[in-house]
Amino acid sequence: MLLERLREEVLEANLELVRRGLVLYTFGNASGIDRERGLVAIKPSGVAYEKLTPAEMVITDLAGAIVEGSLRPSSDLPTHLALYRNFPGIGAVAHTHSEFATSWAQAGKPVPCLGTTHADYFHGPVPVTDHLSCAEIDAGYEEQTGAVICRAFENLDPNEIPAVLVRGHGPFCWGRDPAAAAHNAVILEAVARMAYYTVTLAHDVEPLPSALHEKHFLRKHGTTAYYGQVSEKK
């Protein structure tokens, strides 16, 4: 069986999304990539999470051709593949329809950075994409979803803002590995919820001051980061 460890990591990331309440039924998916082989492991389409095993993860190449697996891959595979092709620093993708992040996506509004919890993980607001045009939807909806995400990052670093809101759809998150992608999806939902409550309490609230935003992000992710232990991956 190809990529046994990656299959296990991708399965665990999918199950983590369920455990954290980010996924209902079969809504959502996670994948991971072996960059050396150019192969992706992804959840099969429409299979109940409680029935999934590592062997049921579908292996594809970066063109979407199935290399190993008897099940159909997630219908969002072309979106994942577009992100892998355009964001070379990422190793995994997680997609959910989590309640608060999806609410911001449906409103067509980025998640603003209003506090240090957000600043610890995202070096700026979490952006929202444009709507897909009718032509883009007809030309290959899932692949064009990846394209519209990539356009949203033309002037942003996907390694510093590991998440996006697809307008009218929901969030996609990514990370260095499947566990990190799932972790970022959980954090995104938390900061989206806090931002919603904050703007409900104070609709004219100002963003977190830039100096404080920079301090919190860089102490965890910068070249002189000092958060956590030396042996830990930042």
Given for the second form:
There are 4 protein chains.
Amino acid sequence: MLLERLREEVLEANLELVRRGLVLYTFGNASGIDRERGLVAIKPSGVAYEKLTPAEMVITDLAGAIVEGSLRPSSDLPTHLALYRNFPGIGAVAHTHSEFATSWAQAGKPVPCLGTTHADYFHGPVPVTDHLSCAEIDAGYEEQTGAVICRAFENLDPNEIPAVLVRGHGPFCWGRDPAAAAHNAVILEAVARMAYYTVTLAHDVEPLPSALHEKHFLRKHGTTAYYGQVSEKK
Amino acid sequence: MLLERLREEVLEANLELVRRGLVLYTFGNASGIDRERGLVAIKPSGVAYEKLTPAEMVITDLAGAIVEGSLRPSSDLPTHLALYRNFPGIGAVAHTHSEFATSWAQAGKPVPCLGTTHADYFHGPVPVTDHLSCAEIDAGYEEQTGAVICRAFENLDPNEIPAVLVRGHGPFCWGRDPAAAAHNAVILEAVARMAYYTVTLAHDVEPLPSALHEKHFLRKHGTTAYYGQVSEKK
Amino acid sequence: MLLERLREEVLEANLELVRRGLVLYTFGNASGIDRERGLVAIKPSGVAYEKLTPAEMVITDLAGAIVEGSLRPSSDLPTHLALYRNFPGIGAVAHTHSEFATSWAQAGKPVPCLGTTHADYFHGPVPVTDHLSCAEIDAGYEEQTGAVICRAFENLDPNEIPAVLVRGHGPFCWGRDPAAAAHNAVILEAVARMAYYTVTLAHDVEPLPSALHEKHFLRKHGTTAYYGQVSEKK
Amino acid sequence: MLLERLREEVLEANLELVRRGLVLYTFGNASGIDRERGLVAIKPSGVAYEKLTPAEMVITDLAGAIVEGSLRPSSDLPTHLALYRNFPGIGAVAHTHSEFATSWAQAGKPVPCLGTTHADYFHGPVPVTDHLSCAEIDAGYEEQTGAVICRAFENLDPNEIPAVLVRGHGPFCWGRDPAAAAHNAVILEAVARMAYYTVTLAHDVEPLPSALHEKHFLRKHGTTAYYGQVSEKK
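We have the form predicted alone; now please give the form predicted in complex with a further copy of the same chain.
Zooming out: every chain and molecule, the one shown earlier first.
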């Protein structure tokens, strides 16, 4: 069986989304990619999490053709593939309908950077995409969802802002591996929740000063980072 | 004992409402119908969930006469029966006082469709009924509650919008079987919660564009659905 | 040892407040009264719940003199005693700092009756007291808290509205026995939470029409009640 | 191994923050000081809580030099040390990103004293610091965070208000020992949550009258306190 380890990591990331309360029933999906082989492992569509096994993860190529697996892949697969093709630095994608990130997506507003928790993970606001046009919906809804995400990152670095809100839908997050993508989904929800409380408490709140934003992002990321232990530098 | 399996399904649906945090103490009730025999199984009134057994489910006919069972049926039985008589496509009903759906009902507002989570399940806003008049309350409160729900669906299809908010009271949901009715009650609560956060975040938020609403509803329902595995097509 | 059973019921009511998430650390306290002997059992002050035993419940008379027990009673004892002396129909009192009921108390607003969940338990809004004056605070803070509660019920029946918000402090609830007092504290918190969501969703929301309020209250209480099983009529 | 008992208390305080839902992943940190030896025990940076052992707590002197331990200390160590140097009455510090306290910090607003729960623990509003200037960030971010906290207490007594909000970041709390610092962090979050609900419910709410604030603070603290049992007087 191909990609034994990737399957396990993808399953584990899917289960982490459940454990952290980010998915309800079968909502949400995580995938991972083996960049050398150009193969993706993704959760099957609509199967209950408690029964999932690594062997049920579906393996596809970057065009979406099923290489291994007897179940249908998640219906959001084309969105994941578009992200893998356009963001070469990422190794995994996680999608949820987590309640606060989704509420910002439904409101059509980016999650503003209001504190250092946000700045530790996201180098700027988490953007929200445009709505898809009717033509885009007809042209392949899930793939066009990937395209509209990529448009939102035309002037942004997906390695420094590992998440997006698809307008009216919910968040897609990513990372270097499935655990990191799931981790970013958990952090985004926490950050979105606190941003909700903050703006309903102070309607005219200012974003975090940029010097503080830079300081916190660089304390955890890049060559001068000094958060955590040496061995786990990211 | 009649309807062995239906009793078990009805009990299980009632317990699912508890597990998902939708009911407090003995609030809430779920029922199911055997259309061929015209018999309904429903939770007894005011009995603690942890002690319920399938045998305690009360069996009545569509006029509310008890056919089997030594306990009183849920006091909302006449509402369930009115729904079964008027919505021939449904096989089960679930009623809760879940906190966000109930808050929309108390506010007297339908739950607007603000995102794809809603669109996946409800083909339009979840409507809210009128208040019952004094005359209606006196004419048989629970039965008239059923009547006021039916009036709210005069121009709506209950198979496409499997839930309603009874104004000042709380949600009634339904489905093809008890599991589906309970599932819809869980989804309604999640959707109502996110709609609350969304409208308090963006007071002038627009509903989801209808093309996107259609796309998501039809992705999961109807002849062209492609969500989930083939065997579980609904 | 006196009042074996009452001690157990009082301990159990205190633990129910913990299980339902209504108290943090040692906040909150429940008591019960034996009307024939004029003796009250109450939780000791500031002792961790997980270690409490029935024998540690403190027994006092209606003037607050300790009759049995080696620990100090809850510092709110004089408030409980004032309620027992003034509300002859009650058999137990429960006090918490549960978050939504306390927030209404802090806002200085009664919990309005916005739905049938409220109407099932409280025959009108849950009132909020006045603030204590400096003179009252000096004259015996906890006893005067009891007095200010009684003033709030000058024109209300404590048997029909088994709860009050002490302004800037939190809720006191009561019932015919310790289990009922704790039950009412749980319901009040649920009702206060939904009222919060409702008024933040619809600032101009109207109270439940009084005909509906009457219907629901009388469906569960009084001689014509028909909710629940016959044996458990209240 | 130095300071056996302090290490255990510090670990236990860190775990209490996790159990109470105040930290996500490796966020947050607690430390304690041995005033006689001038040595501090603190959680290592970025290590998962479930694996922590007392031996992994890092021991430093008041200048931040590591005296014992093979792991890096929490990156917030210099903030803790500044508090120990400037607040001689405290024995421990706890820092979290708990959601409501952090939201007030993000909003740039002190937590107002709106009720007796607050008054029981904090003798006035919980202050919020200024933002750090660019020069301060460059001069040693974590140490300057300590300095900006001390400035916020120029006219306040840290023994009577054992918490602060660092603007745009989150709360730092303290106490006579690690358990008390963690306890205060838990209470601050509860108080911040209820203050959020209160001000969103009543935008023009008045602070608790000062006589009531004094009464509650002095009921639990100081020479005339009468809350709790005699042996546990604080």
